[in-house]
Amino acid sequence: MDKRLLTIQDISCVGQCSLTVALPVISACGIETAILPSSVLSNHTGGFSGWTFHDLTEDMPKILERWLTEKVSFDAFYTGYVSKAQIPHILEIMEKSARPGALRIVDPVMADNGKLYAGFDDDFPQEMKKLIKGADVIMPNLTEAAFLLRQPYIADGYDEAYIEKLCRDLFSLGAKNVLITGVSFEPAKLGVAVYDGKKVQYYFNEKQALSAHGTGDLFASVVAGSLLRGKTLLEAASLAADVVVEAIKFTAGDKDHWYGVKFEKALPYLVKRLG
């Protein structure tokens, strides 16, 4: 039986982020991809003058009921931007529609650059811990790691000992594997730290000048798809980082394309790397 992944996150109709990235990227990995939108926005909230927003929390139990009737099940779950009220529904979906050995991949999307995203209150990180407990992989950035652990955010000047303690502390929340993004020990390099409960491993790329919306969603989607293709977490994270760099290179220099990265042009590279 072919593997089927369910991704649960918002869908911004314009802006190359969230579900409009996850669906094509994971599909390009050769994985059947089902979606459950947590909300629908006209466009994402970064840089646009405004947006429409429609919450879909009330639809979640109805959709699950239909799936259970139709005996729909999944080999993996990958969550992104969700609300506090949706977490109990997501846990129920994971419990009731999982195939044996199903993976739970959680990108705790809620913060960056030392601040929570608009719409999240101060207790949201503690609610997110309910999704993290028992997850096979969690993928916080440094800001999200700090909020989850109730620690001050440190932007730079940290060392390997700091990152490795973050990994151990996040692991203690109940995740089976920890992947921290946005790690940098020198100005010209940016990468990830991967921890399996035994050792921390790193992967770095040359830091790109362009900082763009949607790169976190692209990274997480490649990780999710690659894991279902049998890659180790370090292999999946390394490939994801390389794909993000490729997408940034396709986008850099186009001042009109400020709202995301041209990830579509990097899909042939992804497919080739996956073989």
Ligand code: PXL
Contents of the next structure:
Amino acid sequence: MDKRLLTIQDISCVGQCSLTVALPVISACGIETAILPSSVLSNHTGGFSGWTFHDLTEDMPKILERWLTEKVSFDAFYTGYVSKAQIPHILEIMEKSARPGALRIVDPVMADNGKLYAGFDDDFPQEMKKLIKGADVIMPNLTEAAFLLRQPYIADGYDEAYIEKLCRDLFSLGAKNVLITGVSFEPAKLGVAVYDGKKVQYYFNEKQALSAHGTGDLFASVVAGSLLRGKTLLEAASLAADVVVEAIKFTAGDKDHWYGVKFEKALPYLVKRLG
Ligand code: PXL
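The block above covers the form predicted alone; next, return the form predicted in complex with the named molecule.
Expanding to the full complex; the earlier chain stays at the top.
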């Protein structure tokens, strides 16, 4: 039977993030992708002056009930931008519709650059720990890692010992593998740290001048799709970082395109790299 992944995150109708990235990217990886929209927004909340927000929490148990009647099941779950109230529903979905050995991939989307996103309460990071416990892979950025561990956010000037302690502390929240994004030990390089409970491994690229919205979702989607294609976590993370760099290169220089990255143009590169 072919692998089927369920991704749970919002539809930001415009803005190249969350489901409008995850669905095409994971599909391009050759993986059947089912979606459960957590909410529908007119546009994402990062840089626009406002947005509409339609919450879909109430639909979650009804959708699960239908799926169970139809015997729908999944080989993997990948969660992104969700609300506090949705976490118990998501846990139930993962429990009741998992195929044997199903992967739980959790991107604890909530914050960046030292700040929680608009609409997330201070207690959200502690609720997110419920999804992290039992996850196979978690992918916080440095801000999210700090919020989860109730530590101050350190933007730069840290060393390997700091990152390795973050990895161990996040691992002790109950995730089997930890992937930290946005790691940089020297100004010209940006990369990721991957920890499996034994050793921390790194992958770096040349740092791009443009820091764009939606790159976290692009990264996480490539990781999810590549893992289901049988890549190791370090291979998946390295490919995902390379795809993000490609997408940024297509976007840089277009001032009108401030709201996201042109990931569509990096899809042929992704497909080629996956073979
Ligand atoms: O890219 C993360 C994300 C997802 N969904 C919505 C967002 C954001 C980040 O701001 O606003 C609605």
